[in-house]
Amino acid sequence: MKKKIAMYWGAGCGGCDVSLLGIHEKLLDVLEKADIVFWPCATDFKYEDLEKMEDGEIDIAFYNGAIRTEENEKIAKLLRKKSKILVAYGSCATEGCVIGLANLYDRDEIFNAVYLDNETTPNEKKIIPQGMEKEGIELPEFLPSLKTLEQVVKVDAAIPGCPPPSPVLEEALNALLEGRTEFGKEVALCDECPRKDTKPDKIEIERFYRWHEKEDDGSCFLAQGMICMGPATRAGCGGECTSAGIPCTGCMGPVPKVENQGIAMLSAIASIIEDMDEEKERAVMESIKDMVGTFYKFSTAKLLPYGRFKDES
Amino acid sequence: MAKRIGIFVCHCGINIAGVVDVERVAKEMASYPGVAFSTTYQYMCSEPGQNLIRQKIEEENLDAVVIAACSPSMHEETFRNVCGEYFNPHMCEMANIREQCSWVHDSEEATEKAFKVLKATVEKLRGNEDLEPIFVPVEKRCLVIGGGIAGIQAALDIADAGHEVILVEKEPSIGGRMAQLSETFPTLDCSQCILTPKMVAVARHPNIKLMAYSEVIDISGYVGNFNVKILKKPRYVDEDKCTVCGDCEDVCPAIVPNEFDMSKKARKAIYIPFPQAVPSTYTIDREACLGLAPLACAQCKEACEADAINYDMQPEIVEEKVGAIIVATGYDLYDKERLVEYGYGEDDDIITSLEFERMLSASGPTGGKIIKPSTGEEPKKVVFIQCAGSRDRKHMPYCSSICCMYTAKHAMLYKHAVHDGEAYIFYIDIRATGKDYEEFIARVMEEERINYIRGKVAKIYREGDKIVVWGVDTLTGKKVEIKADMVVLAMAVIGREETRDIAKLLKVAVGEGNFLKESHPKLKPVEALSRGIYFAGCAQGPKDIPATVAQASAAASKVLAMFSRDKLEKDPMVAVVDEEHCSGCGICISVCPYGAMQRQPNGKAKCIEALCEGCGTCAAACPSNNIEMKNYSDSQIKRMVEVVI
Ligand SMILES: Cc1cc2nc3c(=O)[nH]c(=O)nc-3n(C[C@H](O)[C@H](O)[C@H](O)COP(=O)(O)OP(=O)(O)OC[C@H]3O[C@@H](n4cnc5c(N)ncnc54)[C@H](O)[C@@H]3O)c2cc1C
């Protein structure tokens, strides 16, 4: 029997939906084995259609994007009810991704920045679009913090990546259609990085360079002093970025054995700084601009589900 | 897995029991999960204490033991040996309730902490596995890098004990700096005369394979099993055929400065650095020779009756397997150009101590005559400046330790040669701590009527045919101005630049002044952090000849102790890499201070157990959480943390 599958787009950029289309003719193979019963981005189904389904009627539901609004949360719960297997699709659903960095700020700070203080957004009436209703359409409430799918409902499997790279996606789809919820590589990116053979015996860093500050000589980025998250990031993409001349930023998340990707990379980085006195060492570490954005670009929300603890003093 | 754990809480006299409520600790821990027995004793490490452990292991049928006492670095071995009579010694753990507990907390806190430390240790022990010692075979041959007095002494000691030594020296001859010295403090024996017999002994020794004019270019492997690649530079003269008749030198038309004489004397392109050189042979200086390529001149070849000259000689790479390595690459003097305040380099009459040493030498550029370089006249007033670049935050902050002594020697030898000459020495302190050194200094001061001025030199400049030295005598507070004929700078001693290259090959650390970093400044002064590598002489720090020789013999004795066994035994507490999940990122390889983590041909990391000291740095740094320490697994550490907090 053909499986029933669904795909939902929560708080995210839309790249995940595109990534599913990005597997090209392989999508046809999927459609041979499965029918799409709900995919707002590509097909004309409505929430009512979803609500009308039996509980557990959907075999596999993919949820991409994070949970930022009441609406996201409602659909996540609904999909959970209607599906046998619920899959967190992509980095936002899995770890919170770039938009999860918003958890470093509270809701008011975000609204002020976006609607009031932003010079390129004229807003004379100082409107903050919350709790509004017009012609029966309601704007969903913005939640106090951004959540990953797992922080809201039980999740059966996760497909990493921002968005999931085609090889990762294909493997995941094959596995899920066969009923397996575990898939993906268990090693870090260096294993498949095209620059692997250029690693020196000893990586020693005397200062860090941002990507634009140094001409790439084609060798291991880390050895060149550019922070590459590869060592702490799950393999699968085949080194898409590093082969295109860009250091890995870690979108695939940590390897399964690691909980906290940022800490894993930070302790690795801290240990390969050249032997030098403390003051210099501090200067080197401070030369890393935007620590959180570098090491927790994708996992801030996973680690800070309620936002940052406020210093009350 | 440990099922019947015994706990032995040590009073350590009042060290522990005076603070920690040991009885309560023992009593309450008796009912902790996995614990079968618990007691206290006055001194666990005493003979009766050890017997108590034996007795209770038998009576209570214990399969694991925790000793709550001092730091494991004190007594772990003691207790593991006792327990090893009954079960695997790794089923014995120490809970430190002294150094980090009773010594630093008040009674209540300390007792609480003792509970925590004990619980954590019991949890760790419950996760321990039996471990068997690791055995490593030993190749009983030693590589000595550097043929100064340090390398010579170490090589002779090891060779005399019956083991093969490969002595690699980068220059055409062994001898190092000592061969350049004139007479040596404090006894003033002629340096070359006491050195030559040792150089000859090296040349003759059946167990020493001397590879002069050679350099180590690659080192792999680990303690007991190093693979070394040595580059033999072409001399273009066959060492075995050369009779050192000198006919070649006579006809050679190319003239260049002789480095051995600090470039103050000329030599030919085909040369022998000094008459006593070992190996005793001529060498063609590739850079200076006219005939090598293209064949423009072949005068030496024509003159050589022994037919020793071969312009087609090629560099050769020799591979050797050795079990131990001694690094004795010696020292240099701090770059004179960098001491701008003394105006060196601009003025012929301001020279370094080593240049003066050559001048004093009978075989040196002046045949032992002291002259003012710019005029060739006898200098009547000489100023010696100590600590030139040493004990100076702008240059080298440390004391070079030999300059006080050789400067006194220099002043004395100057006075012996120029009776009516005046010698002044600027110094900060006089450091003469060696045997008979203070007496030597006193003799110089009293008998030779040398003017010792305590203070730093502020300025040096030329005025006509004199060099004016300005300084302040800090004892009298008066300004001093001396119009000298010549100034001698006691330059700071630094490790040679090449030492850094060797250290890189060996993956050993180099500190300030290019000096090799020993494993422990007091207790392991000749050992590198990585096993099987030892240091000797000035490569490790500035020192005089007696200290150099003593250190060389110490390093040799370490090597001999190692060679006295066929296999090395080593603690099995090592790192284990989960190879399947290793991405080959290389972080562990970069952080391992012992060179134990190595990359395999498949790109993945592997722990060379023989080298691993179990420090755990790799396990902490691995960004894939893929390295575990034996008996310190993540699950063990998690359990330990859980019961503590
Ligand atoms: C001016 C002066 C006067 C002194 N007078 C005295 C004195 O009177 N009495 C006294 O006790 N001490 C004296 N000393 C100290 C003495 O010179 C040293 O203690 C001694 O020479 C140290 O010997 P060494 O073997 O450690 O180093 P070195 O003599 O420097 O020998 C090192 C050797 O290693 C070789 N080498 C370096 N790198 C490599 C490499 N990569 N591969 C192969 N070979 C390499 C070098 O060519 C050299 O032959 C004096 C020092 C100075 C500067």
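Residue numbers count along the first chain shown, from 1. In this text, rigid core is short for the largest set of C-alphas that superpose within 1.5 Å between two forms. Remember, it's a predicted structure, so these values are computed and weren't measured experimentally. Compared with the form predicted alone:
- Core-superposed comparison between these two forms: CA of residue 215 displaced by less than 2 Å.
- Annotation: Cα of residue 200 displaced by at least 2 Å between these two forms, core superposition.
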Contents of the next structure:
Amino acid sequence: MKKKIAMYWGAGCGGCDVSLLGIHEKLLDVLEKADIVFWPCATDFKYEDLEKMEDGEIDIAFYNGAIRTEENEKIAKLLRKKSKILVAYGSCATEGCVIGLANLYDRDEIFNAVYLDNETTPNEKKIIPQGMEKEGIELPEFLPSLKTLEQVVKVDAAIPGCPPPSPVLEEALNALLEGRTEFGKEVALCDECPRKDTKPDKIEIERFYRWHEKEDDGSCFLAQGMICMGPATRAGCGGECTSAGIPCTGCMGPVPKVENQGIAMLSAIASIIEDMDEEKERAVMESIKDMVGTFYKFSTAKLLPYGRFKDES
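Target state, the form predicted alone; input state, the form predicted in complex with its partner chain:
Lone chain follows.
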């Protein structure tokens, strides 16, 4: 019998839904083995359709996007109940992704910045979103902070990437349809990067540059004094960004068994500039702009979980 699969879109950009179509004709191979029974982003499925299903009726459910509203949380719990295997699909679901940087601020600060202190958006009545239901239309509550899928329900497998690259997705789909929840490479991106032969053991630089501030000579970005998250990022994408002249920003998440991707990358940087004197080393590190956005661009929500704010003890 064919497997029953589902896909849900939480808080995200929609790129993960599109990425499923990005495997092109191989999607037909998937559909030979599985039927899509719930995918509201692509077809006219209703929440009522999901609610009517038996518990465990769905073989594999893919949840992409993060948990930002009570609606996202409700459907995450419902999919967990209705599915045998629940998969965190993409960086938003696994780590919170770029939108997880919002966890540096509380809900009131976010609303004030967007709706009240924003000169480009006229809001004379000072109206901000409120959870409500009126005339059959429901506006879900905006949660105090953004959460990853695993911070809400038990997750059986994870597919990394923003969005998951086709080679990663193809391997994951094949494994899941065979009943396996373990897949993916166990090494860092540097192992498959086309620039790996120029990766330095040590570097002598005056400062770190952002990638658009310096002409790329084709060698390892770190050797050129540009931050590349490759040493702390899981392989699998084939170095798509580094091949295109853009340093890795870490969307594939940390190398397996590494909990904190940012600290792992800072350790890698420390190891290649350790021969500098203390004053020069400090100047080099201070040249890195936006430390959180650089080293925790995708993992802020995972490492700054629900309920932890700067004004709490």
